[in-house]
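As a starting point, one isolated chain is supplied in structure tokens, in the form predicted alone.
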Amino acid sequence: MTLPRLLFRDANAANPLAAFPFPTPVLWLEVGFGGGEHARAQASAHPEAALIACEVFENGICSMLADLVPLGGEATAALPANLRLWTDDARILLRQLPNASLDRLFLMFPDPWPKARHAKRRFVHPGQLPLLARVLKPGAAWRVASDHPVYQTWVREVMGAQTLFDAPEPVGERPPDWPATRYEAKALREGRSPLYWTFTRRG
């Protein structure tokens, strides 16, 4: 019952803003949200800004809504104003976003598809960046973390070779307003070491 609540509808792609009940210039994305914990964080201290949070795994889904609402209160609980759940691959919602339309964009520890044949499916992909350039404003930022070494290889090759996107060094230490997730500590626990990239969009 509370999934129902939050979820983002394909009607709503058209107009993103109004799936959500309060007046805002603000749209923000995260692709594969995991349990939530980056997503959750990010809505309770931005609520000016609307929240669309990507996964298609059941289990992250449950997960989410586990934390989002007490054991009976899945239709009657508070939710987050600013939080819509969109349970399906985030390439097509973003090919039915307007242009423009994104102020920020998150991909938090993705799965590396480690393997060269699985290249291809990549979030960070040549091929993918275009749609990305397409629905992310003019100087909105698009956030990227990894732990895994081929993933960080593949992304700063990927990222070097584009002209879309102002793509500087990525940094070692998670910056202060970035939340961590459990994914995150998990990755430092067994001894591998996470990047995190911003990259902009150019004007």
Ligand SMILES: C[S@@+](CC[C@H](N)C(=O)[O-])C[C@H]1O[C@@H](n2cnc3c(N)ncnc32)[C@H](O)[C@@H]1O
The other form holds:
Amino acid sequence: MTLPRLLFRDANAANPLAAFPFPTPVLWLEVGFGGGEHARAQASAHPEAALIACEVFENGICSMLADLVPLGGEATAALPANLRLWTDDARILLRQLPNASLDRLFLMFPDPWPKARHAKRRFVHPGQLPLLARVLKPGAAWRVASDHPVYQTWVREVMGAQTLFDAPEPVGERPPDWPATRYEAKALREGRSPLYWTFTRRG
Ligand SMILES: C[S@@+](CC[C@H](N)C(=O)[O-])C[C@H]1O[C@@H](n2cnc3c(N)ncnc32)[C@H](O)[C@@H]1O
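What about the form predicted together with this ligand, after the form predicted alone?
Complete assembly follows, chain above in first position.
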């Protein structure tokens, strides 16, 4: 009963800000929110921004909903006004969003698909950059984090070979205002070293 109250629907894609019950010009999108820690923390820290959080993994969606509402409050508990959930492939939504509609895009610890033959499944991909560039406003930030050495090398290669984004070197420590995620905690526990990139859509 909580999900229908939070769902970002196909019909909202052409005019995404109208899906939020308050006026704001600021729209952010997170791809693959996992358990939702980052999305909830961002929504809470930035009530001025409307955030669409995307996830296809059912357990992740359930975890997000369970942390948003107390048991028994599914139909009535207050929900964050600035958070909506897209429960399908984020790429389907991205293809439907208007040009220059996003102020910020978050990609926190994407699935690495480390085998070379699966590289086309990686979210950071040369074939996908024009779509991301289309929906991001000039000057918009695209944040990417990864702990996987194959994916880290891949991001460096892909972003080093394109002209749509400014792509400075990543940092090895999570910047302020990047809430932690469950997957990051696991990576650190297991001794891996995440990298954090901030790309900027060129104007
Ligand atoms: C390795 S997990 C990281 C989850 C979370 N960001 C974190 O850091 O804890 C990657 C997540 O991205 C989701 N995902 C992958 N591709 C996606 C897509 N195209 N659209 C929506 N979610 C996606 C997966 O279901 C998975 O839960």
